[in-house]
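Below sits a lone chain in structure tokens, taken as the form predicted alone.
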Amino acid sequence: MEREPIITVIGSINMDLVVTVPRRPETGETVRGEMFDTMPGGKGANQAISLARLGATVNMIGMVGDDEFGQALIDNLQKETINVQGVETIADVSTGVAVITLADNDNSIVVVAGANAQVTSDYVRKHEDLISKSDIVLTQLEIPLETVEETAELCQKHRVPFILNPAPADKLSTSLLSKVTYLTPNRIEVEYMKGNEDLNWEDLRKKVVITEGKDGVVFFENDQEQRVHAYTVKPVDTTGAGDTFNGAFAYVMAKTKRITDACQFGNTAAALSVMKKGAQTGMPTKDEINRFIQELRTDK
């Protein structure tokens, strides 16, 4: 039997503070909320859980604070069978949080880094062994940029493919991008990158996979734009859809290296994820994805 891929995720581990409102308040306005929840989140942890649900062997590298949120988040990762050897608890710093407002079938998010800011280059080097034994490494930009750059260096050293989800948007160096195997921005992040005059978009786009929500995914093959269309579903909560896609994309790329298959599988996973509330609670298993695909074929 073919073994499952070993994927290391380096990134943020947050507690999401989720408020549901009928509409977003104007500046200075107070509105009545409908619901409040605390849910495990953080782009790094979300992507790790997306991968674990699909069957990958997942290593998580990150940090939490020595507080109630931090212990709950470590427990949650372990419950999902994720290796937390690379997750440390640090004193005198709070666990990272994301304040999420759900309104109008979409979300807006404010992130406070907390312990995620302590995921330094030195800390990643401590876990070089995990990186060297990985089939793919996946990271995002909710940890310090110099840490992402060090991760890229280590991946290049050990010839491990490196996927960077450039969220939230930040100015990325040509040196970093030259070491990226695949870059997975959304539309907003693409526009931010195009505004950086130091980058040559024509050279960069051959490694770019652009997530466009209900419009699917765009990538470039043989200098031609290719689009994988999204599924039409009724969204309940779009939080974590991009993280679900990134996990599923990384999983298939580690197994098959076929980008079209990876985008299609990622689209399916993301479609299922938005049909439930919560970034992680909606992330599907491989069986759920395959069942969904089979049902679509049957309906035809």
Given for the second form:
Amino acid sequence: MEREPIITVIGSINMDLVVTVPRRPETGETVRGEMFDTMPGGKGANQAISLARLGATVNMIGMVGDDEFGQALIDNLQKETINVQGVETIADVSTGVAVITLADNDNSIVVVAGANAQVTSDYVRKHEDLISKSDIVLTQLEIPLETVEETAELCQKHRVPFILNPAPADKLSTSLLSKVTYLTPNRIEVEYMKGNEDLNWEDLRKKVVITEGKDGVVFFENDQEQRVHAYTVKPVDTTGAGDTFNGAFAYVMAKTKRITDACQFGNTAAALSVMKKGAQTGMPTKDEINRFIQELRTDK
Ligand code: RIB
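Alternative state: the form predicted together with ligand RIB, after the form predicted alone:
First the chain shown before, then all remaining chains and molecules of the complex.
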């Protein structure tokens, strides 16, 4: 049997504090919320779980605080069979939290880094061994930028493909981008990058995979734009859809290196994920993806 890919995710681990409201309040206004939930999240942890549900062997590198949230989040990763040898609990710092507002079928997020800000370059270097043995390394921008730069260096040193999901948007150097194998921004992050005059968008295009929500995914092949369409589903909660895509995309790239297949698989996983509330709840297994595709075929 073909072995499953080994993927290391270096990134944030958050507790999501989710409020559901009929509409977002104006500045200075109080509105009545409908519901409050506490759910595991963090772009790093979400992407690790997306990968683990698909069957990948996943190493997580990150940090949590010495509080209730921290232990619950480590337990959650372990329950999903993720190797947490690279997850440390640090004293006197709170676990990362994200305050998420769900309104009008979409989300807005305020994230407070807490322990995620302590995921330093030195800390990642301590786990160089995990990186060197990976088929792919996947990172986002909820940990310090220097750490992402160090990760890129280590991936280059060990010739490990490096996928960077540049979320939330930040100013990226040409040196970092030259070491990235694939960059997976959404539309907002693309606009942010285009505003950086140091970057040459034309050069970058060949490694960019743009997630455009219900409009699917765009990448460039021989300078031609290719669009992989998304499935139309009724969303319950879009939080974590991008993370689900990133995990599924990395999984297929590690297995086949076929970008169109990776985008199709990523879109399917993301479509399924938005049908349940919470970033991680709806992330599908491989069987659930296959069943969904089968049902679509029989419906035709
Ligand atoms: O991408 C969604 C995630 O962003 C949430 O789970 C939240 O923790 C923030 O990090």
